[in-house]
Amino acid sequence: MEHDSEFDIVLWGATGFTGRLAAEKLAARMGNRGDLRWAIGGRGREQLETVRSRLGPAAADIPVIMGDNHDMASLEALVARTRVVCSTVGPYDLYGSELVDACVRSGTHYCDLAAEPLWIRKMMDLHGAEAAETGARIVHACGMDSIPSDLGVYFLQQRAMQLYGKPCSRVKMRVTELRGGFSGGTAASLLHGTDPELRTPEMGRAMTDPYYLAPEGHRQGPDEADDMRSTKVEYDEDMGAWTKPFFMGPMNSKIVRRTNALLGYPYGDDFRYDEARVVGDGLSGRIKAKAEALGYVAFLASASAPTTRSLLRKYVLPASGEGPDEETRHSGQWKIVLVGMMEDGPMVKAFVSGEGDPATDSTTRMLIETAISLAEDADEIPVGGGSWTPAAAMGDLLLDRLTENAGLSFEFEPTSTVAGYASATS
C-alpha cells in the first residue's frame, strides 16, 4: 500500500561514520532539488544538527528526526512520514530488527547495507508474507554486499541472453582490484558476527549453506558448502593467475542464489556460481595467496578468541564512527571480472568497477541510489512488496542510476581469454 508521507527518503543512523557519508552524497545528488523530499534520523537531535551544518547550504533545512532503535513507538511514526527508509545502522542483528517490522507493517520500502545471513533470513522468516500483503519493498545487501555482484551477474545474464539465446550455466566472479578501508560499523559488523557466545548450529549453517537466502522450496542447487577459513587456493586458467579465497565471496553467492530463484531461475536451474580473489601468477603468486588466505583465517579466529579480541577492539580496528580519512576514501577504488561459461557454448565475461573506497564511500553512493529508486522509480519497479535483492526488485533502473550517478562502469565482452586483464590489474 503507497501511503501518502511527509517525505520520500529518511536516512536512518546518519550520525554514525557510514551514515555521515551516505548523507553528504544523498546531498549532493539532489543539490537543489526541489522534487525529492528527503529527511535525516537517528536517536541524537544535537549530532543530526552537526551532520546537516556539513552538508552545505543546499541541506540547511532538511528535517531531522528523533527516534530509538528498540522504541516501536518512535519507530512507527518515523516510518509513518515516509515512502522509503534508508537504513546505515549496523550491526543490523542488534539494531535493525524493530524498524524492519515497522517499515512492513507500514508498507515503508526499505533498504540497508546489511552482511549478515542470519538476520537477514530472520527478517525474510518473520516478514515476507506481511511485506507482499502491505507492499512494502524490503531490500537487503544494497551496497559493497552484494551489489557488484547481484547486479554484475544479471548484467552479465542479460547480454549473454541477448546474444546468445541462453544464458551462462556457470558464472565466476573474481576480484582484481579492491583498495581502500573501513569502518567502525564494519568492524562492529565483524565482530558481532564472529562473537563466539553467539555460535549456533544455525549461526553455522547460515555461513556455510550456499542457498541459506533462497526462498523456501528452493535451497538446493548444484554449489558447495561456502567456507569462510578455507585456506584452499587454486590457479584459474582463465585469469592466467592464482586466486584465494574471497572473504565476502560466502554472503555475495547468497544474494545471487537468491536472485534467480525469486525471478524465476532466469540463469538455469543447475546455475553454479563462485567468488574468489586474484592475488598473482606464478610461484610467487601461489605463495601470496597461501600468505594471505592463511592471515585471514588467523585474523578470524584472533576475532573469535576473547584475549586476541578484545586487544583488536583496542588497537587494531576502528572505533565505532571512525573510518579511513578523506584521501583513501577518494583514491580507493575496486574491480572485478565476471566469467560466464555456457554448456556447448562460448565464454563471456563482464568488467565491473567502481570508484572511491569500496567499503565507505563506494557503498553509500550504491545505497543512496538503491534509496532513489525504491522513492522515484516505485511505478516502474516490476514486482510488489516482499523481500528482495536489488536486481530482483530493480534491475535495470538500479544498473541505470548506478553507472549514470555511483561511479560504477558494467562492460561486456562476448568471448576471448580475460588473462590479460588480470596480469594488468593484479
Ligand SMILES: NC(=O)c1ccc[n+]([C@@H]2O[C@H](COP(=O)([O-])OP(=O)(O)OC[C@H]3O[C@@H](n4cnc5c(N)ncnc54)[C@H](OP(=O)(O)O)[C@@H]3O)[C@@H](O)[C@H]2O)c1
The other form holds:
Amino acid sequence: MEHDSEFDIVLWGATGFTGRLAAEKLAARMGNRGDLRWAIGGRGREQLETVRSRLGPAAADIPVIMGDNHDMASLEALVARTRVVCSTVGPYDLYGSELVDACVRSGTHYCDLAAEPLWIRKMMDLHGAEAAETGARIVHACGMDSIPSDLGVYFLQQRAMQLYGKPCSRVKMRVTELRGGFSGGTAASLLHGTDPELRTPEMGRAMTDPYYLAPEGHRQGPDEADDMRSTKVEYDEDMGAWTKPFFMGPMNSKIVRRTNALLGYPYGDDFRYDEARVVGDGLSGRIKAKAEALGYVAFLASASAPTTRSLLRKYVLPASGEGPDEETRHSGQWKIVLVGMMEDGPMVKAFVSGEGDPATDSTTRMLIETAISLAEDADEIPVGGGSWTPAAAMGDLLLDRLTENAGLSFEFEPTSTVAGYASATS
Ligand SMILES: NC(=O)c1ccc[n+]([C@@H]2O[C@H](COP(=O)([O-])OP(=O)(O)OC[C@H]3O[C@@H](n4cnc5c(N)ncnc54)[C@H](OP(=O)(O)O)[C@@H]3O)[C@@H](O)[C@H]2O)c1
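Complement to the form predicted on its own: the form predicted in complex with the ligand:
Okay, now the whole complex, with that chain kicking things off.
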C-alpha cells in the first residue's frame, strides 16, 4: 500500500522519559536536514510543546500531533499522516494494541520498545497476516531488549559463515558490563508483567516457552524452558568467571530464535542459544553471583505480592516520566560477548558494545535508528509487510546504521581458543 504521507516518522509518546530522550536524539540526528520529515506526538499538547521547545532551533517548527492510544479515530488520523510510527507509549499490553492495529490496516510501518512476549505474540497472531497484505512492517523490541542480542547473533553468524562456510550451532551470549539505570515505563512494565491478578496459563507459557515467539509451526527446538526465577550460578570456562541468570535473557532469546525461524534457519534448525550475566572470578565471584541471583528473585517476589508491590511503586521504583539523571545516563555503558561454537569447528566470538545508559540513552539511539531505517531504507529492506524482528527485517542495513550513528560497535574474533574474563571486559 503506497502512502502519500505528510511525515516520514512520527515519534509517538514524546512526553515520556524515553520519548523525550528519543526526541532529543532524533533532533540531533536530523539537524538541519529537511529531507526527512518528522513530528512528535502524544496526548498532552502543552507537554509536547515543552518537549519541542527543548529540542533546539532546527526542530523549533516540527509539528505536534495529538491523539490518545485508546481513541481509534485519533490513531487512524495519525497513521494516515506518516510512513513510520515510532512508539514509546508503554507498557504496550496496556496501551499499544490499538496503535498496532491502526498501523497494520493502513500499511504504516511501526517500531517500538516492547519487551513483553505475551503482547508481542498477541500482535503477531492478530495482525501478522494482514500486515503482509498491507505492507506494514511491524518491528518490536528495538531497544536494549533485544537489538544487541538479535543483531549480535546475526553479525556473528554472518562472519562465521563467510569464514568457515557454516554457522555456529550453539551461541552463548554473556553480558560483561551493564552500567546505568531505568525509567518509569520499564518499572511499569515490570509491575504489569508480575501482576498476580493477570497471571494466566498463557502468561506462564509466554515466560517459559523458549520458542513462544517463533512463527506458528516452528515452535520447537533443542533449547530448554526458560526459568525467570532461576538462581543458578555457573562457572563459565570460556569467560573464566562465574555467571548468574541474565534477567533479560528469556526475552532476548525468544527474539533471536524468532529471527532464525523467520529467515529460514540460517543458524541451523538445531541452533541453541542462551544468555547469562558475567559476575566475577574466584570464590568472591561465586558468592556475589549467588547473592545477586537470590536478590533478583526476591525482588520479583516482592513485585508479585500485593503489599510489597504497592510499596515498591510508591517508594522505590521511578514513576512515569522519571528516570536516571544525566550523569548516570552519560556515564552508562554496556558490553556483551557472543561465543559461537561449531560442530568440529573453531570457537568464534563477537564483541558488541554501546555508549550511554543501556536502558535509556543507548536504547533510544537504537530505537530511532530503527525508525530511520524503516523510513529511509524502505526500498532496500528485503522483506515485505509482516511482523518482524530487527535482524530479520533490516539486518545489515540496521547494523550499519547502529555502528555509524548509535554508538554501537560490533567486532568479530575469528578463532579463539583461550578466552578469559579479562579479555572480555577490557
Ligand atoms: N526494551 C527496552 O530496552 C526498553 C528500555 C526503556 C523503556 N522501555 C519501554 O518503553 C516504554 C516507555 O517507557 P518510559 O519510561 O518512557 O515510560 P513513561 O515515562 O511512563 O512514558 C509513557 C508515555 O506514554 C504516554 N501515554 C500513556 N498513556 C497514553 C495514552 N492513552 N495515549 C497516548 N499516550 C499515552 C505518556 O503520555 P503522558 O506524558 O501524557 O502521560 C508518555 O508519553 C515502556 O513500555 C518501557 O518498558 C523499553
